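The chain below stands alone and is given as structure tokens, in the form predicted alone.
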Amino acid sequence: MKIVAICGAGIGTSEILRVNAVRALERLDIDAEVSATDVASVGSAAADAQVILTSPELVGAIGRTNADIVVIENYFDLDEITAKLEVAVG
């Protein structure tokens, strides 16, 4: 399973989201490849992804995808990330 976390620049907040997604997946006992990228690269970075994690502001910039888009309101809220990933991949 491939999961891609995105933010505007692909440097800071997407990395925070990636790290917390890995922690959430550990809670769920689910193995997945989780990467971070910027919104401009999401088309190529998430071409074969099953899930894209992002903020509400960037949903419209993602474009066409076959991945499930999971909107995370608070990148630091491990409970929110765990609950939303459980629905998306569980």
Second form
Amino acid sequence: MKIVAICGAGIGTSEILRVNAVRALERLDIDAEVSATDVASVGSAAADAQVILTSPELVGAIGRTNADIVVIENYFDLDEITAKLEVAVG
Amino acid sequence: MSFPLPSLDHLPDPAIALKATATDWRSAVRVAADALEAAGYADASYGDRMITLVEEYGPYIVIAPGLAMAHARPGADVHAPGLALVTLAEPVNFGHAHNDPVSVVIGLAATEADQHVASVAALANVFNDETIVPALAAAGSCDEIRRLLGAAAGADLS
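Counterpart to the form predicted alone, namely the form predicted in complex with the partner chain:
Let's see the whole complex now, leading with the same chain.
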């Protein structure tokens, strides 16, 4: 299982999403590799990813992908992240 | 060798702006840029780049209710990794569908793309507590800001 968190610059917000996604996956007892990158690199970084985590504003910039795109509104809401990841990977 | 961001409970006074006046999201980001510049972390042009990022990709930097994390890529205008914290006298809208209006702006400057790893985990610890944004917005002194950030960063919320 490979999951990629993306933001516009690849620092900061995507890393927060990555950290909290790891916590959510621990809750779900799911083993996954989670990385963070910027939206311009998403094509290569997420080529073999099953799930892309991002915010509503960036969905349109992701382009074509085979991964499930999971949109997170509140990057600090572990309940939201856990529930949406459970649907995507469960 | 990667230099860590300064820890949250040791933010220097110049990196904190309390009850700042901002008329729109651009001026709110500019206040964060001014604080990063005053603390010696970045040049004013870094503020331009933080604004450009939002113009390019939208207000995704509003990552939780009331909280924006202004940042841009590492560059020559970043002198040292650093954080700034701004509270706004009156919240402003960034145009985010769920998390407007914003009352607290974090400014983040990094000199390397992988620098954030340890310190952003501490940020996540702080803001996973949903009471922290209103508490910060109401804080009346830099010491109170540092105390709130330090207490929350030390809590085990995982």
